[in-house]
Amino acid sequence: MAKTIRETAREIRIFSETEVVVVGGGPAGVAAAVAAARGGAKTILVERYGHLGGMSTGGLVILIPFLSDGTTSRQIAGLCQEMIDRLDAMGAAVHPKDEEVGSTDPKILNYWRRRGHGGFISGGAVRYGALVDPEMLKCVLNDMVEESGVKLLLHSWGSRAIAEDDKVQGMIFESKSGRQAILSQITIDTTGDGDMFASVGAEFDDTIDRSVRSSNLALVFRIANVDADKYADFRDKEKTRHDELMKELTSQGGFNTYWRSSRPDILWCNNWIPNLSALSVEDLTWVEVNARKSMLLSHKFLKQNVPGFENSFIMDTASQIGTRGSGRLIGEHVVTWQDVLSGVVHEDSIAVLPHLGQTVSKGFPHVYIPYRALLPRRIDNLLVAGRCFSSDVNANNSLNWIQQCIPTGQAAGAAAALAIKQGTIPRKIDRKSLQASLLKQGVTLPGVTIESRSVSPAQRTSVG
């Protein structure tokens, strides 16, 4: 048995009291905080790193793909689109033009195929998505949070929620200012790993299927001063030789997948490191150390053998380790793989998501996320958004990407603000009012009936 010690009881200083506290400043957390504050709720956002954006910035996962379904329509808009629009104004995003979305023109397809890795193309059609500059995105998210009136706490690690009689009353965080508490009417868990809901005994599932993408960890890095066109020519025109080299690199313990960034002279390496846990401090440490060894090996090999890398150098490694899957809430509704394949339209749908690599069809319908998937079964005053929303392993594996986390965060924030206005708990809000609020915020809900009115699949309201 493991040895233990007894921690001395002590008084915890209350840092602040607020209506809504959001724990975790990744894509879902920023969306939740901004939506709650814009909805009129006094909101605090707590983030453990010194920046916002989570995987999309510190994790260097700089592709936000598949916001459309292979047609000319987009299903993911709202705050996700606002982030891209703001980056556009800074020249910090690369994406297909509106008139190119859904195109099957061979020239347009080839152009975006060379600039993505499949994130812009599927089923022979152009999909809307964006490659973003992670440093500029940090700035954009700061602006959105500040302009919305959110109180921001960086360098603050949310350690646990505070609850009594199955009602969450706030959270405790650690920082250089010590251990402090924030009391709130509603807490939103956007930690990715479900740290808040796990700490108060909410039901959750942390089983991992080692055969799926979300079971892998990563340490993303970027290589600069690359001739990306020269590399793309080699990859496309000498595919056999390219594949042989990548196989050789993998056999030596290196990484073999290099994609364009928002700049033509920088490539980024996403990677998949299996059989480790995002909830194990020893596993996380192992990845940080050993992935960098593989990075050095990979870069040396690329410089010596692969056209386009001759004058390159390692630009940076992610400040935030890549975690794709861990604890998932068991909520009022568990989104299952059958939900994903059936296209069931939930009465309380708050997000409509296209399939990742497939054009919308009878076999690959839109996926509807119900509000109930954000609600714990017996814990009140708590909402959950981002990759730890209520879902089974296979559904979560397909629905926990950045562009899918943002809509759940926006819905959670809007729901929290609505609960404050209605003087009730999140479980009891009027869900049609929530859907109407989301539509006003630029969210699209094609196929969802709201106030006896069906929203057209082509509907795309303005953002902001």
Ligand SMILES: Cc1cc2nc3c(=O)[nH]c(=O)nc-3n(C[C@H](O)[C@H](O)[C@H](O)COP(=O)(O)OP(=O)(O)OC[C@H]3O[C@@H](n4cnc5c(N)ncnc54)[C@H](O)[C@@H]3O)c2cc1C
The other form holds:
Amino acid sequence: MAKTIRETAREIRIFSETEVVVVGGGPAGVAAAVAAARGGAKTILVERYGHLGGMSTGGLVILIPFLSDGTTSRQIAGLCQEMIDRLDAMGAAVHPKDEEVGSTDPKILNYWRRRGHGGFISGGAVRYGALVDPEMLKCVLNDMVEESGVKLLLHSWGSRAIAEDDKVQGMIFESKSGRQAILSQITIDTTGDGDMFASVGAEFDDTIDRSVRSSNLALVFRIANVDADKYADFRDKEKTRHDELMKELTSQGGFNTYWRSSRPDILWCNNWIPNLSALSVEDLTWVEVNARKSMLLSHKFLKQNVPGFENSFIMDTASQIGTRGSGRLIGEHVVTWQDVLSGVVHEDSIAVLPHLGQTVSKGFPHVYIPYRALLPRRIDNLLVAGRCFSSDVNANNSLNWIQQCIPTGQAAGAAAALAIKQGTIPRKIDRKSLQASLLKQGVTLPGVTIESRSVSPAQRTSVG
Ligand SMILES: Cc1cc2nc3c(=O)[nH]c(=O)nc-3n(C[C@H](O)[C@H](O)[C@H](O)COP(=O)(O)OP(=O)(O)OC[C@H]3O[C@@H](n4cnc5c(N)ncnc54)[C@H](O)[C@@H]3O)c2cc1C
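Hand over the structure of the form predicted in complex with the named molecule; the form predicted on its own is what we had up.
In what comes next, the whole complex appears, and the chain from above leads the way.
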């Protein structure tokens, strides 16, 4: 048994009283806060770091793929599309054109295979997705939050939720201004790790299956001044030599995966560091130190051996360690791998996702996320969205991508706003009203298809 000490009880200043507090400002948290505020709720967003975006900015995870299923229809739209549209207007996103989505033309496929390194293609067709500039995305997310009237608190680490009789009443956070409380009618946990639900005794599962992608930690870094076309040519034309070199690099303890970014001269290193926990401070520290050693080794090797990297330099490392999976809520409904395979349509579906299993293919069914997967079983006034939503380890492994976390965040925010309006708790809101509200916001739901990205948000809501 670990030794313990008892902390002295103390009075805590109430920073604010609000209707909705969202804890964690990653893709899901921003979507939740914006949707809650646009729905009319007085909303505070609390983020531990100095910027918004979580993995999609600070984690340097700059590929938002698979918003469509290989046909011309779009499954994911809503706030995810709004973010990409806003980046587009700044020249900060690269994505297939509307007329290219669903294409099986070998020339177009080849272009996007080389430009996106697989993120824009599967099942032999072009799928909609985007490579984004993470610094511009930080600015876009600030704008969206500010314009929707959310009160933003950066540099504020959520320590725990406050609950009495299984009813959450807000949360406590630490910052340079000390330890303070926010009282709220509804709390939304978008911390990725479930910090809030874990603190109030909600049921959750943090077991890790070492065989799945999401069990791996990472420290993404970017390499600039690369001739990415020269590297792509080498990979294509001398595949055996390329693969041999990458095998040698791996055997020396280096990283072997370098993907395209929104810029032609910058690659990002996606890496998978196994057998560690995103909830262990010692494991997180180990990654920060040792991944940088591997980065130096890798870059030296690439410069010396791999065409395209001759004049390159390490541009930056992610300010935020890469965590793909940890605590997952056990909610009213647990989305299972069987749900993913079967494509079961739930009556309370709040998001439709193109399939993204081990074999990404347009032959697979869409995945429907029920509202119940955002609701804890016993604890009230709490919603959960993003990668810690209620799902088993295999379903979570294929449903915790950025474009999938944003819709659950949007739904949680819309549900919170509705609960405030209806004077009820999230568990009791009218689910059809929630779906209607999401449709109005440009989200696609069963029976709704989007034929073109250029249609207006109003057109996107038509129910087919
Ligand atoms: C290396 C790597 C590569 C990946 N590749 C892809 C890819 O190519 N495409 C893709 O779509 N997805 C990819 N993913 C998955 C995807 O990035 C994440 O699953 C997704 O960002 C999860 O979104 P989220 O909002 O749930 O959580 P996060 O992005 O983790 O955001 C959580 C936010 O909460 C904040 N937070 C956490 N705890 C607290 C607290 N106690 N108090 C206050 N704030 C807190 C964090 O700082 C962060 O801003 C990858 C992930 C990694 C790590």
